[in-house]
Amino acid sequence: MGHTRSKMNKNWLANLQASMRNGEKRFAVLLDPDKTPNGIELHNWLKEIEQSGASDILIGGSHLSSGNTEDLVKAAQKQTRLPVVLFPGSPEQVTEHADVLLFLSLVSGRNADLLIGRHVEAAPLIMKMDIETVATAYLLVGDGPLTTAAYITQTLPIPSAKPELAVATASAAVLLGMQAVYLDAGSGAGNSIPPEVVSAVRKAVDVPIIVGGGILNYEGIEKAWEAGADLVILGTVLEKVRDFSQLSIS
């Protein structure tokens, strides 16, 4: 049976600026179409999810081999009342059955396809479809090893050591009219984005910051909203255990 859908999920990055207004910190979890579970499984972690105290659901992956985002789209759209955020790799992972899609500029790098060129073969697409969109600054963020989403996008990530870059960077995404900015470590990252390199970035523009990749326990949320994180994201760590209790979330 599936759930009424919030009203909540309207209007998804207005209610994100008024959480980051009204100092509300939301996390939510990244599921891969290629690494979630299928049939009753995934009812069951979908379930799991909702009650976990999660805010959203984000949906995508660096690399799609094999998993179907549509079905997985509308697997947590009826099951669960969240917000289901399309967080796409690539055009092919774009449906306009999610409820929000960030429309990703991977701007901490110089690969021309990964800040302009696939958004182009995107766009006419997604203009066709009843879907919020928002743009959103992509930043790679740390020092090793190698991560998917580096290999996959072929760039540097900005050294943890340089706030000052990021700061930079987001600076001029916001200034180019970027509507929220995403720090991320990265797929597998063996350590999460360092608290001086979000609170550098807090300090310097008024959109919302995403922050993800390395995060493993409920104390590495805390940092990051402590930073200044407005929505913390969970990945890796869940696809390997599935138990929020492992991380004292629940």
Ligand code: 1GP
Second form
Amino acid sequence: MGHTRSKMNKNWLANLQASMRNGEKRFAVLLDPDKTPNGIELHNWLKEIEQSGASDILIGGSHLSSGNTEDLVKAAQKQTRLPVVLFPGSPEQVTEHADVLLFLSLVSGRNADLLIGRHVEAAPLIMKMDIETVATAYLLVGDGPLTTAAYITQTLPIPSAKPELAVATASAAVLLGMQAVYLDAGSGAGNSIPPEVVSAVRKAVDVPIIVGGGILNYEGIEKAWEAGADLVILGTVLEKVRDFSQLSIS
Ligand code: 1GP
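Show the form predicted in complex with this ligand, please, the one above being the form predicted alone.
Now the complete complex, all chains and molecules, led by this one.
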């Protein structure tokens, strides 16, 4: 049996903006369709996510080989009340079954395809869909070992020690009309986004800030919140051991 889904899920951005204004900090779990179980294991995991205090479920990945995004989106929709947020690495991952689509532009890079090209391909289809879209400035930040995101996108991340570059990039994106900023160290990054980068961007822009990449525990979530993140994303740490209790261990 599915649950009645909240109408609030249709106003995802407005909700996140309200959380930002009210200082209600949120965290979300990112499910990579390649690395998520099926059947009863998936059902149990979705229930645990729902009970964990997570505010949202993100679905997607910069590089997918076998997983089916649409099936996972449908399962998350059916089996939880949480908003299901598409975080697509490519137009093929777009499905109207999600509540909201982060329409990402990789503004830290200079790969025209990921700034506007794929968007042009996907737009005619998205315009026909009944889905909320949020124009999101996606910034890869970090100088640790090469991440899948940096490799797949063939872009250079913004150096961690240069908050001013993150500020200039996020500011330009907001001037272009983007509605949210996602600061990502990349999935499985050795170092998460430095708090100095988050706080510098927080001071510069008034749109919701999403922070992810390499966050391993509640302490990491708190640090990102304190620096100004509104929504913190956890992916890899919960893929290996699907258990929220491990997040208490620092
Ligand atoms: C990646 O920000 C997300 O795009 C989550 O990163 O997998 O390292 O938690 P992790």
